[in-house]
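First comes one chain, alone, set out as structure tokens in the form predicted alone.
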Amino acid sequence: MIKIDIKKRLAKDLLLKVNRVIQKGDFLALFGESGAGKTTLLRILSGLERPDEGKIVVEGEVWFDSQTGFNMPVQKRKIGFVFQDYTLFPNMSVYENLLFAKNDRQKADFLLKLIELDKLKDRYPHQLSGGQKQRVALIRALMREPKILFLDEPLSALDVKMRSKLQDELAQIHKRLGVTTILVSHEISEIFKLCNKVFVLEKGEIKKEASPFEIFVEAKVASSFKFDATILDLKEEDFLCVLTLSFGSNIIKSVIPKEEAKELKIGDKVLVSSKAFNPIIQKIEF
């Protein structure tokens, strides 16, 4: 469990003020406009920035306490940090990058196999694709078995196909290892796919805290509409299939007969239209 109760002045008229609890094993998203305080909160939790006042306790261990003046150094906090720009050492091989984080060959071998890059362990960063570099950066962050994994828009520089693949791998890694993860992202579909909880920050304060479904899914459905969407999830229930669809910055759910869902799978692009308030789902063929 992570207990956060901090304040930090970001600007003359902007105060970051957070008093929340994050459960162990959560995959939490920080969502909000630029300048709302998302990255600053990550930096405070990691020790890269110091709050003006407050307290941070992680699994019973005090990381910051303004009353006593204690501020645990970054290197002593069991954290992993993955940025957008990979930050791999260019003069080290993939394997050497991992062992630099922690000299544990068994752990390195396990993580490389987990992301299916074990055959590339002797390559250098310049010999890898962008997606491969980010996967290495991710498992390097996991080498020290962190209590918290911080992800600051780590996939935003990748193309849509690679981004989707790495989202799947992130979800699998989180399911396998269960490390508490905090993600900064502006992509609603990414948050919906990965996270079980969302903090919505507005002007330095958390205005909403709920599941992605409760935060983003719109209840209102127009009587006439047509749009392209991506299938995020399919769940069969008796003779029906519940689809979770992403379009633009919106997430919706729709129910169709199980028979009509036979040819559909997660990741498919579909055309959604209406007829007398009943949604019609058609797969888009490329």
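Since this is a predicted model, take the numbers as computed values, not measurements. Residue numbers count along the first chain shown, from 1. Heads up, when I say rigid core I mean the largest set of C-alphas that superpose within 1.5 Å between the two forms. First, how it differs from the form predicted together with its partner chain.
The Cα shift for residue 62 between the two forms, taken after rigid core superposition, is smaller than 2 angstroms.
Relative to the superposed core, residue 15 undergoes a C-alpha shift smaller than 2 Å between the two forms.
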The other form holds:
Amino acid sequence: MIKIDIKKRLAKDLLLKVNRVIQKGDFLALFGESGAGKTTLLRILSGLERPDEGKIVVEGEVWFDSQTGFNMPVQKRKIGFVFQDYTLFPNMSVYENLLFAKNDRQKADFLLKLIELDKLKDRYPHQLSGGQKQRVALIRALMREPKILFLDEPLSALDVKMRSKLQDELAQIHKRLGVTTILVSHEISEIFKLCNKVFVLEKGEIKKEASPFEIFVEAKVASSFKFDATILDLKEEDFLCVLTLSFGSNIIKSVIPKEEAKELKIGDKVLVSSKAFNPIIQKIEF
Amino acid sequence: MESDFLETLLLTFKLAFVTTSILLVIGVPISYFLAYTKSKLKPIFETIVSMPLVLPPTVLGFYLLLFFSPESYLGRFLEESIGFKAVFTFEGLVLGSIIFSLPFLVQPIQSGFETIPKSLIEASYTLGKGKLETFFKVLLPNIKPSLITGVVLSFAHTIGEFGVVLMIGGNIPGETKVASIAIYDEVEALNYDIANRYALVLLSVSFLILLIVYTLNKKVRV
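Next, report the structure of the form predicted together with its partner chain; the form predicted alone has already been given.
Okay, now the whole complex, with that chain kicking things off.
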């Protein structure tokens, strides 16, 4: 069990204030807008940053206590940290990167097999693809058998296909090794796939704590699709009005009664919603 | 004449070698400090290190002469306590060269450190490695091109310096007479062919050194 009760001032009007408990074996997501303090919280827990005050206790072991002034250095905390930008050491081969973390060949071989990269162990980081680098960084973080594994948007630099593959691998590794894992992510689908719990951070505070389903499904969706769109074009034809709308990278045409179009003009932001009775759903193959 | 010629060249390279070796030991920590310090005084430290880049060598030589002359307090103290004489000695030349070549070593290495992403260092920390181990196993091996550049530049620069040497070292054969001084000397005595030989050696050495740097750096770069 991990008990966190910390405060840190991030800016004049932004105070990171967290008082929560994380259960052993949890796969927790920190979700929220950029600047909400997700990464800072991760860095504080890992020991890369120091909170202003509070206490962090991990499985009965004190990692930080401002009252006694104790701050366990990052090197002493049993953690694994996967950064956004791979961070493999360029001067070491894949195998040497793993052994640098802990000189345990058996463990390195086991983890390499687990992600099916044992054939690439003598390659250097510049000879690997982004996905391969990040997978090596992931198992390198597991070499020391961490009590907590921190993942700071580890998949954000990868393409969709690679991301999906890595998500599967992460889920599998978590299932197999059971390491308490904390993931910073913007991606709802990713959180759904991996996590059993979500902290929603807003302006430095955890506003909600629940399962991904409770947070993203029950609260928001009422059996309908909703999205924000911009009106690109508006043409009146007989008693109908044809709207051309853009949302994200898509452009769609839609028809509404002339009456309803009265208040609309080109460039307006609109909310488009539709009942989810009969959508056509197809699996996307990569 | 021939032995004189060799002696002078040998002394020149000995000076460059000794200077660069000492520079490496003191320059790398200085570069590390400058690259990572958050001190507000950083611009001042950087200015001091870089001063020799813009200062006329004769100015530096002049001050060294002043501070270390046997008539000054420091000069007398050093001579009486550890027997160190700076003026008109080889040791004095080394001291002057170290100060004068410092920016040529520090600047490339400092910028090498600065190009290493912070997350790479933090990754090493999260893997349980302390600052010292991170320095030797992660930082240094990954700035090899900068290290080579710094070492070679300061070596080549020491071979080529003239003003400081002339001011503080004078022109004592076998002790302080280096190639660049010898050229000046021989030209003054109208011995153009000897001056020519010195000049040719320096020219070829400079060309070779730079060639090696650029070839190596191309290979090392990942």
